[in-house]
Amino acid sequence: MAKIGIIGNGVAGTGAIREIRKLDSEVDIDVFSDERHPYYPKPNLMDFVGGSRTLEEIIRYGPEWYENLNANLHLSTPVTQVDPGIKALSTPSGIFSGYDSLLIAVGSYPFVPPFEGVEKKNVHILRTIDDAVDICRAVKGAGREIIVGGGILGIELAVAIKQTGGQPIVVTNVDRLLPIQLDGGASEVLIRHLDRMEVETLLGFTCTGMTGDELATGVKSTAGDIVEGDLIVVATGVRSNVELARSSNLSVERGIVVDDFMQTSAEGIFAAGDCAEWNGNWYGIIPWALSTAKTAAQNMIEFGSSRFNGIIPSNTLQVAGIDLTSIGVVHVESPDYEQIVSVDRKEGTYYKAVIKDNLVVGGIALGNRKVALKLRTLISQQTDVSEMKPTLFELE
């Protein structure tokens, strides 16, 4: 009986499991983590954070997720290395071989930048359900958190800090939040929607380190400014976690490198996710990880059965309460690109539709879930636009 094997537990290794099994229901399937709790997607951490959902509730599959499809799921147990020749994998407790293909989805990593005192006491970082619990015992000591880094991780926990009864202030090195889904426009809309929450923003405050003897009492910036806080949550963004593959002697750049059938250099091991990159993309997003997952385990069962195509970027969240939708191409500077824009400060909108040839390839829809979809569906039947730039976010 033909045999897999996934390392990882995340969005990538569920979705594996998933398409697995809809194509084959014999297949003997392991799942290795180095988390002890089973699947839960991470937005769920800043709902736990904010006193929303219980641990219990925080998990989205378990341990009978696993049981019904016939997959084992093994817990707390990191894979430390690869043998691409026998495709076998190493943890702490053993050898694990005979594997047909390996699956790597082991995602991303939270980057930390070398600042000056990150290891004192009350720095934190958020990846598993641990560090939200001791994020959560640390919120209901201080007085003020500090979260360094305006990316959708510290807007999300600014909010969610905020909602438990706290004071946080988030501060970014550039000049705008979401700097990769938002323009400045955007972000002005996003920034007097969090001044409503009473979430306080520092924008271009370029962080070096943490002030304070053994315990961090602020954050200091380049330009020796001081921002004092009782808890600093560093979320300055992720990088793909490669270090399982480079060990084992597997093609890597930015990310594991794959070929259009999610297979790396080595020849039936196979990766998807965070930690995949195809073609010189990577993203860190929910339908990239799906995307290439799905790609992936089609292949592992049947190789040569699917190709990856590539996927449009597209965030589709809540941020702070209101909806966001950050799809395709949004910072051009090229004057081959049209840029319509709408702007209802009042009622807290902005849209954006960036078009090329008569045609919108990317866009922002902040405030209203319709008018989002509406850019997905001009984008996706690749709609002239010729005719309606007038009423482009006008609805029916």
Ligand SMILES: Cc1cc2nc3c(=O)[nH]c(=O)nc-3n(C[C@H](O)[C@H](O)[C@H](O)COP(=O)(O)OP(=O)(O)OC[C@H]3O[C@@H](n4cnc5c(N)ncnc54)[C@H](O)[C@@H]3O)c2cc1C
Given for the second form:
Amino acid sequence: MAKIGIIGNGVAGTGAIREIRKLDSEVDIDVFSDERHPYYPKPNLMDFVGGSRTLEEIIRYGPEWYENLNANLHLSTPVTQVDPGIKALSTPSGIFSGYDSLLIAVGSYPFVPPFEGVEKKNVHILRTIDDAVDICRAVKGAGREIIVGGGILGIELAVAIKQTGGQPIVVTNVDRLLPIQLDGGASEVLIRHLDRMEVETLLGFTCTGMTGDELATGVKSTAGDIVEGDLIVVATGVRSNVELARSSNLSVERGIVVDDFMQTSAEGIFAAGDCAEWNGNWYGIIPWALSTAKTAAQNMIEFGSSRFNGIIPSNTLQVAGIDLTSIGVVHVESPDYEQIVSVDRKEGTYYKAVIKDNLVVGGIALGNRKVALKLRTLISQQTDVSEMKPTLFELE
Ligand SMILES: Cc1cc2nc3c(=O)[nH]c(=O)nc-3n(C[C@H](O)[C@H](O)[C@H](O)COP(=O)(O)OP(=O)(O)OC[C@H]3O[C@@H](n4cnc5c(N)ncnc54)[C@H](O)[C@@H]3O)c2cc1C
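Having seen the form predicted alone, could you give me the form predicted in complex with the named molecule?
Entire complex below, previous chain first.
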């Protein structure tokens, strides 16, 4: 009987299990995870930190999910080496071999700049349940929480900490929040929402390190400014987990290099999710993980059956109680693009559509889920909007 091994039990790993079982009820599946817990979506960690869900409630698939899909889950079993020649893998508990194909879906890790004093006890990161538990414990006794990084993780975490009664402040080196997803105007509207929630933000603060002796007492900037705080979380981006692939002699750039079939440089070994790089593209978001995992799974069952075409990157989140969607192209400098922007500071809404050749290729919808849906539909249906421009954000 055919046999598949999956390394990593996150969005991509579990997405691949689902797809494989849709296509093949017989094939043997082994899933290896270095974590103690079965699958939980990472965004759920915010609910846990914010106190709205317990640890049990954030686990999406318990052991019965794996049993129902007839997949063998090996928890607390990190894979330390892959042998591409015989498609075997090594773990501390032994060597697993006999696979017809392998999927590497090991995700990414938090990138922490070499800040002076980053090793202090009250400086944290957030990636796993264990990190979230540590942060929750630390927040309880803290006076003021500093989050270094104004990306999605930093903002969502600050809001979660606020919900527990904390006093968070987000510091970021750039001139706006969510610099990948938003432009300056949208960031301003978001900052107003955060102000109302009493979540402080400080832009243009280039952190160089932590102050204090044994415990950090704050963060300092290149300009010599200091923000004082009792707990610090560094949320300054992620990097692909490529070490396993590199030590197994697979081709690696920013991520593990895959072709249109999600196959790595070794035949029968596939990669998907945050760890995979396709055509020079790499994203650390759930739509990427789901989409690449689906293609990988299809080709693991029948090689050549599915080609990856890329994704339109999109983020949808609820920040400070408002809906925020950023999709496709949002930052443009070329005159080939047209931008339509509508701001209502009183209502706290910001809409932007980026148009090329009368087609919407991206946009931002802050404060209204229906506008986000409209933008998404216009993009996916490639609607000619030449007649609709003055009323683009109106809803029927
Ligand atoms: C707190 C938080 C909130 C987020 N919110 C959003 C959001 O709102 N929207 C969005 O699109 N994205 C969000 N993301 C990003 C999103 O979670 C990732 O893009 C997604 O999880 C990637 O899926 P993956 O399967 O590639 O990696 P992961 O989900 O990280 O799974 C990889 C798994 O592999 C395991 N692993 C690693 N190395 C090994 C090894 N050697 N052996 C065995 N197992 C190993 C890891 O422990 C992990 O369990 C968030 C991330 C975090 C941390």
